[in-house]
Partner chain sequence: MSEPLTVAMPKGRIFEEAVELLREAGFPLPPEFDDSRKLIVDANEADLRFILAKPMDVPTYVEHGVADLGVAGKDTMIEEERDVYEVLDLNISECYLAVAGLPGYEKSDINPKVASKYPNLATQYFKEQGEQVEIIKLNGSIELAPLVGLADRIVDIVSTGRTLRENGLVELETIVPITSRLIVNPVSYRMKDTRIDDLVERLAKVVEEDDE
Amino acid sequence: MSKPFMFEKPVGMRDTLPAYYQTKNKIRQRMKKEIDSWGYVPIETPALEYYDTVGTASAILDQQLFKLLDQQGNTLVLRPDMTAPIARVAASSLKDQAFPLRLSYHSPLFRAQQKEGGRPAEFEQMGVELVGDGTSSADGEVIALMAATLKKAGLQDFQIAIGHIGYVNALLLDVVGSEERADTLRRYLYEKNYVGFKQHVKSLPLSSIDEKRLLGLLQLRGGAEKLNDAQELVQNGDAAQALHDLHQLFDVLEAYGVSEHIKLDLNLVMHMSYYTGVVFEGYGSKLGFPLSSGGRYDELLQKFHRPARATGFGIRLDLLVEAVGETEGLPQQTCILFSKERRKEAIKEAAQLREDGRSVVLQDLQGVENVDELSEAYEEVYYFIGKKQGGSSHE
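Which coordinates fit this single chain in the form predicted in complex with its partner chain?
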């Protein structure tokens, strides 16, 4: 590769310029306020973690990790998600705190660099983890909080698709009989390849009833009434449990008043092995990429030696800002322009205005290139110029 130009950044890295920062910050504040008000306490963890701990435990695929070496030759990862670090903390530093824990975060995450636009290697995510609670109330709380947070962010038109990996596994295993064969079918769903799924089902030596049951899975999206169809397809214990979970969850979500944003999608397979129960993904009408996702991950905590059931969500702030689509102007500022004879007076006036809650720029006239341009940039400008004592000209 040729030497970078001096203005260049590494591939996949973005600057946040003032106008965008204002927009993002405003959205972030509104979201944070909502999450705080539900009693989730924020924590921070380091940007670097060991590949062997957080890196391998994380839901992010190996080839998507941003890896580096430390001085001892250990492989490190730039934090790919916040769930694994929070699981690490919940199982170590917070191990004496009783479950359930309600933790929140907003922090930059990292992915392996990609050349194509729209795939940043660093982006901000805000989310929560509810650790040590396996109830449907917990699943519902997390989804309702995600909906509330998206709404507070300014997103009007959004949907959340809800699936249950326990149901998918139960149906596949019930029909095809072996984990290995179920895995092949599950991979087609994970890859969103329904054509491949159908072709594979037709190639299997199945009775026409069993074939219909598998193909029926693809129809299980829509309203809560589809849960009845789901029950027709498979009746074993695991499936019944999953459907019981979902019935309960839909009740909880109705109580929270978010049903209008919820859709059932039992084909939703977001990861081959990470999630263990309810999974969900959030979408806004103005952007082609999912904005947020989450689900139940009851097997992660035991990797850090404190087994616990857990659920949570994460919202991609970069995508959400695009989906909300409004930009904030820069904040209103006052400028005091002074010449050095009246510096003292100007500083005093600035202090007073700042005391009153204004954002005040104090600028020496001698340091200004173009006074007209400068004054145009501010809402109001006070001049403390010349030898004249007292009073101030005001524009």
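Residue numbers count along the first chain shown, from 1. For clarity, a rigid core is taken as the largest C-alpha set superposing within 1.5 Å between two forms. Worth saying up front: this structure is predicted, and the values here are computed from it rather than measured. First, how it differs from the form predicted alone.
- Once both forms are fitted on their core, a CA shift of 2 Å or more is seen for residue 212 between the two forms.
- The Cα shift for residue 99 between the two forms, taken after rigid core superposition, is smaller than 2 angstroms.
- For residue 159, a C-alpha deviation below 2 angstroms is recorded between the two forms after rigid-core alignment.
Form predicted in complex with its partner chain done, so how does the form predicted alone look?
All you get below is the one chain by itself.
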């Protein structure tokens, strides 16, 4: 294995330079203000978690986990998502607090990537978890909050695709009869490989009616009227409950006034076994892949011995910044350039300007190679140089 070049970073790791940081931070502050205003309280969890608890409970594939050993030989993981850590906290440190809990977070997440993939292995995510409420009102609240947060961030042109894993499971099992065969079809949907789904369906020993039912699933995208088409494909109890959930959810979203951003997509499978009900993804018009996602995960909390129904969402900050398309300049700064005999005077002036809300750089003249280049980098420059005669000069 060759030694890394001095300036190389590990696969998927990126630097955040000042201008991009300013842009991201401005968007992040707008998002936080909106989330706070809905009554969600911030929480932080450790970057390291135990593999056997949070690692295995997370929605992230095992090969994407960063694993390491502690000094006792326990396998740890760098936090791959926030939902499982928050479930752990809700079942332990917050076990005496009554449900529902409304929690928010802003955290870096870590997911190992293939070298040729070009995807970040560390990224920031902002999101919320609504724990202990199984109603359609809760599902509608987190989706409406996600829409409001995207708008406040500066993204106006976006869509949220909504599906229901209960409906997908009900249809697949009703037609193919076994979890193993349904799992194969689910994987095609999870990978958004709809051509592969069609080819696999046509290779199965099905009646023409059942083949048509499975292929009909791919047509269930659009407005709420597609729920009627969905009812024609499967009519068992689980499917009926899923469609009832979706009808109620669309009513809630209409009440929130976000229907213009909503579309139905009953092909949506975001994880093979993690989600249990309504699922959703957010898309910006400039990106061909989701920048936010979420859904209902009613079985996760019982893994931490405090059963509760829950839902939430996460927004990828890097993808959102790209979709918004803003470029924030560096903040305007004042520079005070001083020589040593006027140091105290320069420090006093800097303190006064900072008190007035200015961003001030205090620079010793001896530490500057090219005064002209330095001066061009600042909005305003004060010179405290040489013996005091008539005060400072500035330009």
